[in-house]
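This document opens with one chain alone, in structure tokens, the form predicted alone.
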Amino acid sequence: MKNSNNIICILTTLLVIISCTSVSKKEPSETMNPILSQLQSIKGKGILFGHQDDLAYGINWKYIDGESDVKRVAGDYPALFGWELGGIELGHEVNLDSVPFDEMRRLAVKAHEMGGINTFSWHPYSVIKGVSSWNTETVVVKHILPGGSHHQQFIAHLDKVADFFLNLKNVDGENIPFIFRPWHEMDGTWFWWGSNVCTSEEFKKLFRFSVEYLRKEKGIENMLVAYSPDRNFNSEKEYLTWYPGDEIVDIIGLDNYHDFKLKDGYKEVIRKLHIVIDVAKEKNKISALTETGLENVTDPTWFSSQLGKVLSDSIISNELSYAMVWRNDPKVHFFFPYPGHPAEKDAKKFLDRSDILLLNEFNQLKN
């Protein structure tokens, strides 16, 4: 009997060890993140429409509760809300678009409580000379990697990002889920992490370190991560040049403004989204048009004749999860029309389509 009890104890201990080991190896993105399950559940039913800074400001208004340029035109909020973290790494009170971080946090929580999805981009200032994201005269990436001369300073920048994310909490004090889209458009030449100032291997190390530090060292488990090159690729191999790994990335994306400017450019957008979708399917990931738009909406039919044609493609309509246009800042530029703008009716017609989902439709589908 004693030997039998010992065997049972040993087996029980082994099962506990195996179970704990399995849990410890599980990546945070593999947990039941509601965003991941929601996006998977609506695939083929519709594509979420998103807008950067939608709740914060728009044409002729700023920080008015309940206001939204998308809602003013279409009668409903976007289903996905974009936000920008640039400047937080330096301890600024406002981001590089002058949005106070405290207000951004409040509005992101509100968007979540309404049922929407929040996605955060980050255009950080460099730890070297404090240059902006668009300064490519200074080599940065190799110096902020582990072992680099400015690695500890970079960690301090990541800590500021982590503090913001860790304070995204609902009324019950629970962390809300979100998408983080760092180091985007790396295949372009306009950022200090771009293709002309760092190698693909250096970039992948930067991306992996950033995500692993936030997840493992800072304990941020409610974060999905998006990989979003610009349009500078023509094959799966080229698209994956900068890819940091399946265990790091949850969403396979594309930023594309340029191709829409070409004659019949929407066809190029479709072709490249097909590549993105093929990669996403092979890797069992979500696919998205993570950033797009026409600056100042100079074509009154752009939403139906350009973006609408892209999202009507049979493959894209069945596989793509969301598409987001950029922000509406009347002092700089805007990417969604406002009441009275020549593109207002066309944008509403586009958003009225059954396969383009705004917030209410998204909430109905996921319930």
The other form holds:
Amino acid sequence: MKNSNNIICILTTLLVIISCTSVSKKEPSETMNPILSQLQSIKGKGILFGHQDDLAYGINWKYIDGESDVKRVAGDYPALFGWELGGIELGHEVNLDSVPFDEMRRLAVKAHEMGGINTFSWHPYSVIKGVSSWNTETVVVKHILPGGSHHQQFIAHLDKVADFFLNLKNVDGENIPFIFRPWHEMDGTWFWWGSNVCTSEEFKKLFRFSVEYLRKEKGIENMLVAYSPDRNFNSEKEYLTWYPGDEIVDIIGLDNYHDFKLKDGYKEVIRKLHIVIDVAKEKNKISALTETGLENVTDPTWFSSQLGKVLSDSIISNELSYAMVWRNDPKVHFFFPYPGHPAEKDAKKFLDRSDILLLNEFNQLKN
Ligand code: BMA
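Could I have the structure of this protein in the form predicted together with ligand BMA, to go alongside the form predicted alone above?
Starting with the chain above, the whole complex follows.
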């Protein structure tokens, strides 16, 4: 009797331990974020096409409901919509590209209601000297980490980001799911979180702290997180130099404009994406070309002869979830053609391919 009581006691303890471990191991996104299951369901059927600021402005128009340069050229909206949060941390009403945050929120909710996926980048001003993301003269990262001289100010910045995310709600008042892609291109040397201004350990701490603070302290549960180095790696090990951890990251990404500019550069993009995809497969995560494009689309066949070739690669077409081109700002630069532009026909031909998904196709294919 005593023995069987002991056995029952041991078994119960074991069960409790096992169930506690499996609960604590679950990532928030695994259980709650529909974007992951949608992306998994379309894997191998097509690659989503995305465009930054697509619904906000384009060439010769801004803030006209229903407009989109992708729709003007290809007849449908992109399936993925990129937005930029830089400036929100200072309490600004418009982002660093003059997009009003209220309008961004409204358009992101609209994109979600149409069936699209929203992804947010963030080029924050630094809490030290208020310098822009592109200022690498001041050491910032180590001072904003826990224990650092400017940690509290940094938390105030994250609070502003959290407020924005917590107010991304549908008509029923429910928070909508989205992707957050902070601290991107860390392997480059142009941002204050770049590889020349902080160590990889400091960087990982920054990334982990930011995501854990938003998820755990602010209760943001519907957020997937993308890790997006630029092109400066040649192996999985190098790619993972700044990787903050499997429990932090959901999307294994790559930003790559530069390699496309090299001779036969698309081959280099393919090579890097194969590394990205290998990492994603090992970690059972989603892979994406999180930013790309040719500034001002100066090659009228770039979409089919460059990006198109990359996305036709057999491994990439089976594995990659999305590819996003950057914004169309008539005053600064644009990455997607507009009606009358020499690349218009070619971009349409590329987007007409059955393996490149715009919004309607995505809506039909996803679970
Ligand atoms: C860059 C450029 C800038 C812009 C920034 C954040 O690539 O487009 O003009 O301010 O992204 O959107």
